[in-house]
Structures are given as structure tokens and as C-alpha cells.
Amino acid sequence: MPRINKLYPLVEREVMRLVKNPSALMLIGLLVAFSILLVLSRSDKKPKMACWIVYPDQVLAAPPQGSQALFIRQLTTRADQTQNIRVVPFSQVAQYRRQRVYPAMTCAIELLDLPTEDRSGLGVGYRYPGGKSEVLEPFLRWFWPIAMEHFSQVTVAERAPSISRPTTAAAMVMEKLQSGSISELMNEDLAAAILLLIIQFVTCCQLIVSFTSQDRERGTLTALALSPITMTELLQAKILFHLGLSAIGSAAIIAVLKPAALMNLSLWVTLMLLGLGLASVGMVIASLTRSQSSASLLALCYMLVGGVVFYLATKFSAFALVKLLSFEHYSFGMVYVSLQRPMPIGRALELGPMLLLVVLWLTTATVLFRRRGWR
């Protein structure tokens, strides 16, 4: 059991050698100004298209209680919080010669065939006007959090044009990187969650490697070693600031650009989970490092090898597999979702392989970092 009265004074420790690196705080700074300079350049444009939800009329005559009732009562709660969404039945929408009419400017979501006891595929039609599909993008970030936290993990049977089909919040950002563009991709969410991943890094892992790597390279750790401190409430307090200095610094750019999703319990589940796994990452680059040059660049290369898997993953099917073994990749993707719908803990599949590769990440840190790592 760690004991308060000996993690008090480390963490403290580490508070104070940060307040010395005025460049850490600086880089934290920065990646927080980016994020206001994010918001500031937002169009106070509306968006002119529309998009109408339309579902069977059998619905209606269905149980209240019934999970398809259920979905679509959920879904015309919250498309009243808008001003461009309409949930209509079949029944409402005009027909010509059998063909389904919508208003000029409208784009739609059919819901074909819903999820029944005997019956797990969701059927979903999409109709947009001027052959562009990427009208629809906007609408189907909004339509498929919402879907996936009611159904949890569906099947999708398509009876038009493909354009999305994510069944996981992993999937769904897979699938934006396989078809978008560069102008699609760039939105605020995406690059609120990249921001987010960054300064996880700097602060869980950057930051634990020189910091380490300094204390060996002065002797501290081996003084604290022959202290009363034994290496493992060491290890805790080091984890336990850098977690701490990474909630404060995703906080607040959270706060920035998606001050709603501050109450989003998935959200802080998965950025913990994330620090934590980005910590002992830093951890075992520390202790198999002798020096904190080489420390810094082998965790830069960690970084970089990430992106080039993630990136080839969307490529190469060999490389999807591998990007499985990481839990980067449960995080961005539940980090995307979540910053967009809160979604309950109970559906979060992610969460699961997530946990299980950061435990034994961690294990590994707390085994190398006892063994050799403050020597």
C-alpha cells in the first residue's frame, strides 16, 4: 500500500523541477493557445443543408417501451436540439412515381430495416442531392454516436451509396481515414482529439523520460534509493504528477473547444487510461536508456513509429493487425467519439483490450524500472 506521508514530498518534487523547465510549460502552453486559435477561426456560418431522419411508419404502432421506439424517441429528442435535423416517419415524406421526394437543399438517413429480437442488421439508405456524398459528413458524425450507444456493435446493410459504415468508435475513425479528404479530415473534432493525444505524450511520456533520465544521470535516484523510499512509491509518484499535470493541460483544452464534453465520464476514463499507458511507456524507455539524449530520442521515435502504422494500417491489412498490439489505437478512436456524444462505459468496447495492454505496460515499467531503472 503506498503511504501519503512519503508520495506527498515526491510528487511535490516533481512539481518543483517543473516549475524550473519553463520550456515544458511553454510547450504546454502553446498546444493550449493552438486550441483557442482553433476556436477563433470558426465561420459564424450556418450551415445551409438539412437532413431528414425518416424511419418505418410500423414503428409508431410498436411497443413504447420496445428498443426501436426507444431509438427513435432518442433520436427525435436530440435532433430537437438542432436546427437542421428532422426524425419523420415514411408517411411524411412527398412520393412521385413511387420515388421519395425531399425538400431542395435536404439530404436524408433512411432507416430501412431497424434491429429486432430476431433481426440484428441495421438497414440504412442515404439520399443527398448534386451527387456529393461528403454533404452527408456532418450529419452521420452526429447520426452514428448516437446509433452505436442504443445498439451497442450493429451490422449495416447499405441500399445506396456507401458512405460510412463504423460499427466500433475505432472503426468510425478508420473508416473517416480510409474515404475523406484533407479538407474532410481537418475538422475541430479531429484535431481536438490529436491535440488531446499530444499532450498526453508530452506530459505522460516526454516529460517521465527526462525527467527520469536527468535524475539518474545526477545520481538522485540512487540516493533515493538508499532512503526510505522504496522504488515502487517512487514509480507511483512520478505516474501519479504527470497524470495529474495531463488532466490539467486536457482540461483545458477541453474546455476550449468542447466545454460540454468536460462531464463525459468515457472521455476522462479513456484520457487516464491513455496517460497511464503513455506513462509506463516512458517508464521502460527510462530504465533501458543510460543517458537522457538517447531517453528523449527513443521516446520521439515511439511517436513516430505510431504514426507511420497508423498511417500504413489504412493501407495494409498486416499493418492493422499490428496496430491492434497498441492501445493508441483504442484511444484515439474512443477520444474522437466521445468528444462528439458522451457514450455510456458499459458500451465503450474499446475500454477492454485498452485496459489489458496498459496493465501490461505497466507491469513491465514497474518490473524494469525496480530492477535497473534508478541506477
Contents of the next structure:
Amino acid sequence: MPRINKLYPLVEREVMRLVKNPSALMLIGLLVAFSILLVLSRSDKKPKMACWIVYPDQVLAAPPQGSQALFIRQLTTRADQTQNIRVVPFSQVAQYRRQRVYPAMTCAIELLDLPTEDRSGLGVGYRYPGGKSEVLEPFLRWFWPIAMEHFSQVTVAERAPSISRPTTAAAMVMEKLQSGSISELMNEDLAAAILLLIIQFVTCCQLIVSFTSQDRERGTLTALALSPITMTELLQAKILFHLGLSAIGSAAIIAVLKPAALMNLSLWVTLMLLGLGLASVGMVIASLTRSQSSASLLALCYMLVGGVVFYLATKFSAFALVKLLSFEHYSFGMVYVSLQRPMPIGRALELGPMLLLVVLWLTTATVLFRRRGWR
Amino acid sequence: MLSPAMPAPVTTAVEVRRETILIDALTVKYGAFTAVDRLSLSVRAGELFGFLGPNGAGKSTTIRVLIGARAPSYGRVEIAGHRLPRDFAKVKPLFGYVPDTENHVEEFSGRENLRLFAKLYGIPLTAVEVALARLELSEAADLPVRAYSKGMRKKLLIAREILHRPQILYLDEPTANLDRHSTDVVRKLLQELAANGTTVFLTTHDMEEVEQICDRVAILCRGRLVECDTPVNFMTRHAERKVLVQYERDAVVQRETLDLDDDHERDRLANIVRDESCVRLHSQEFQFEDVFLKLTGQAYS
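Counterpart to the form predicted on its own, namely the form predicted in complex with its partner chain:
Next comes the full complex, and the chain you just saw is listed first.
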């Protein structure tokens, strides 16, 4: 069990070191400043919601004079008169893991069943971002009069109107991020998620590597290790301080960009788990290297190798397996989703493998630090 | 509760002078290289023990084993009755270690550095002021350590390691980079500590220091113990009777050091005195440094 009276002076020492090393604080300040810039560059005009009306592909193969083809043609002609309605077949909608995904700020009216000569049913499904169905309203007011006018005798089945699935899946964002084509999906949530990831890396990995290897190079760790504190307490104090620092930095970014997410517990659990994992990686690096310069270089290499593996994973299945062994892989999607709403159960399940990997890193860091990290 | 028949424990002189450091056949290997080779010695409580040797003799490696920073390859090390490295946690609070290179938190002031360690040792902060005053650092206590001279840094290290009044104090070249006055302050402090029962184990290259303050000295060379005794015994056993003679030959004054224990050189001195060419004759004092050079030279040869 850690002794608070021993942990306190160690954490206090780390705080004092940070205060006396303003470059580290400046780096965190810079990331918060980026968030403020993002807020300042918000457009005054609310971005306009668009709507896609999506129809089955077989309509294209149906006789042109048929009722279904005429209906689609009519919708297309009317849509051309607006600026924010598009009528497209299902095949033109991007798919990710058998789910249709739409661009940001887009809702959709999916025509699942169209009336035929034998049957008068019209099956409609709705998709809308952020769980706010009211965004669909103006488009429904546009769509239904046309539908009612065309099919005078029609039974309407509105399918799953309460589904609040985001139209841009987090998983797809991740894939795009890894393949470098993120710009088309970039929005404030995504920018916030990226900034949060960077601040976690800076405070929990880069800084812990820098401070610890500096301590080691100067021999300060040996001096501390020879005092009555245990190696585990020394490690705990370091991790505690860096987690606290990352929490403050993250809170500042979230408060600026997504204040509503500040109270989202799942977001904080994910961020702290990510911070713990990165701090453990940092301690492993600092324990394996003898000088501050080589430790910083190794931390940078870790980040670059991680990026390369994520990129290669989109092309080669072997790397996809490697990617699964990285706790960072699980964290991005969870942070991105948690910034928008409470984490759905399906995604929260990813906390399991992430926790396992973080515990693995933490155990390695503890063993290495106790055996050789302070010498 | 003690039974009436059982006598109360009596602290005898023998118990006070018990062995604090016990090294038995210590061997430390770095791969194929043997840094310390079957070293055996013991240091008593309250003893000021000098550990000497040329560079690379294995002094620092031995200290690293004694402070628990390295495990011995073979042999047994006991500190105040606790085995190392097994009982490292029990041994840690008992000693202070002043390394040869300073290891302060550079961004902190001298006072902040000492306060940190005072808190870790759980001792009152007043001890910090006492230690600063003892090492004559009170005036510079609030300056950042990075502004300290090498000598001040060394003194701050010593102040830090005496904060908790350790039972054993290891010092690696404690007076290196110190001016004459500071050297005297440190030597006096070490003597005081030893007088109060602290075991002081120091390595140094300053032979004058060894002669002046050490109760006993061990000389190490190539990882092996050459000899261990008091400085006086070393001098008595290894002193050489030598004279420095200046004589004139062919109108040129020449100098020569002659060993009186060597028959040939003694005859030569007699000849110089006899033929009246002798200009000056000095007996040469035998220093501890000469003993050291003689012993380590023999070890190398």
C-alpha cells in the first residue's frame, strides 16, 4: 500500500519541477490555445443540414414508365430545385462493416420498400446525427407531400424512427484517420479527439520519459531510491502526477471545445486509462535507456512506429493484428464517441482489451523500473 | 516481562564497537572482467575507514554493492547485521551515501533539495537548517543548485546525507573540489560523526586526508585487497630511510636520492661524504603517499 506521507513530497517535487520548467507548461498551453482557435474559427452561421433520399438500386433497372421510377424521377427533379437534398441509390452510400455511413451534418430518408402494383406499402427508414430527430422535420415536410401525391393509396411504414445512430460511424473516422484521408470528415469533435490524444501523449509519455530519464542521468533517481521510499512508491508518484497533469490539460481542452462532455464519465475513464497506458510505456522507455536524448528519441520512434502500423493495418491484414495489440487503437474511437454522447455498450466493451493491454504495460514498467530503472 | 533471574542487558564496550560492515569474499564481475576479487574486510561502528586504490581498483564497485545498487557475483555482505541485497529495504534507512558526482534536483534551491529529503525521511524541517549551517551553506540556501560551485554542490550532498543521522556514511571522494577551508570543515564533521558512533567509510585520493583522519585504511588494487591497517602501522611497516644528497662533480651540482637500507647506495653515500664533494644532505620524510605508491606499485608489478 502506498504511504501518503511519502507520496506527497514526491508528487510535490514533480509539480515544482514542472513549474520551474515552463517549456512543458507552454506545450500544454499551446494545445489549449489550439482549442481556443478552433472555437474562435467557428462559423457564425449554423452549418446547414443536408438530407439524402436513398432508394433501392433495382429501381434503376425497372421500366422507366413504372410507378417507382417515375416517383424517383419526380423526387430528383424537385430536389434539384433545392440546395441541400440529394436523391441517390443505396449503392452510392459509403459502407463500413455492413453499415451505411453518411457525411457529417447529413440526415437520410431511406426508401426501403417502394409500392408496386401488387402491394401498396412504402417502407421508410430515417437516419439523423446526434440523436436529434427534429433535424429531419423540414425534409419530411418536403418529402411526404410528394410521396402522398404520387402514391394516392399508400400504407406507410416508418421503420426505426427512434434510431439515433450517428450518420458518421466512429470506426469509419478511425479508418479514414489512419489512411490519411481525414480532411473530408474533419469537424470539431474529431479535432477535439485528436487534441486530447496529443495531450495524453505529451503529458503522460513524452514528459514522463523526459523527466524520468533526466532524473536517471543526473543520478537523482538513485538518491531517491536510497531514501526510505520504495521503488513502487516512486513509480506511483510519477504516474499520479502525470495523470493529474493530463487530466488538467484534457479538462481545459474539453471545456473549450465540448463543455457538455465534461461530465461524461466514460470519456474520463477512457482518457485516464489511455494516460495510464502511455505513462507505463514512458516508464518502460525511461528504464531501458541510459540518457535523456536516447529516451526522447525512443519515445518519438514509438509514436512514429505506431502511426506506421496504423496506416499499414488499413492495407495489410497482418498489421491489423498488430494494431489490435495496441491500447491506443481502442482509445480513439471511445474518445471520439464519448465526446458526442454517452458511450454505447458495444463500444464500451472495447474497454476490456484496452484495460488488459494497459495492465500488461504497467506490469512491465513496474518490473523494469524496480529492477533497473533507478540505477 | 523479564524474569527476575535474567540480568538486565548491559551495553558493553565490545558491543559498541561491533562490526557494522562485514564483507566476506566479495566478488563482483562485469562479464568476464572481475572488478572486485574475493575482498574480505570488516568495519566497526564509529570507525573512520579509508578505502584507497588507484583508478579502476574496484572502490566504487564495492560501494555500489554496499549501498545495494549492485548485487555481488559471489560472497557475503552484511550491514548492521542485515544481509545484502536480501534486506535492502531494512538497510536503506541506516546509511547515507555521498557519491563522487553530485545528483541534486538542479531546478531546486539548496534548501528545497534538503527539505525534500527531510520529508522523505520523516524528520523535522529544522534539521535542514542545522545541516545547512553545519556545512556553511545557509547564505546560499535559497539559490538554485545550478548556480552553485562544484564545492558547494559537494557540501550540499554531504548536508543531505547527514540529515537523518545515518548509522553508516559512505563517501566517495568527499573533499574533491573543496577549498582548503571547506576541506577542513568536512574533515572535522566526519571526525565528529565518527566520534558520535557513525561509521564513516570513505574513498579518497588525498593521502594527507587519510593520514590525518582515518582510523584504519584498506588499500585495494586490481580488485584485490592489498593491505588493511592503521595509517601509523602502515608507515612503521613500510617506511623507507632515504636521504637526498647534492654533490659537486666537474663543477656541476648534482642531486640524488639514496636508500639507506640498500648496501650499495649506503656505500655510495659514504663515498660522496668522504671525498668532500657533498654540498647538502637532507633526510627525506616518508609520506603515506609513498606507502600507497609502493604497495600499489608492487601489486601492479
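Since this is a predicted model, take the numbers as computed values, not measurements. Here the rigid core means the biggest group of C-alpha atoms that line up within 1.5 Å when the two forms are laid on top of each other. Positions refer to the first chain, counted from 1.
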| item | value |
| --- | --- |
| Is_shifted Leu265 between these two forms (CA, 2 Å cut-off, rigid core) | no |
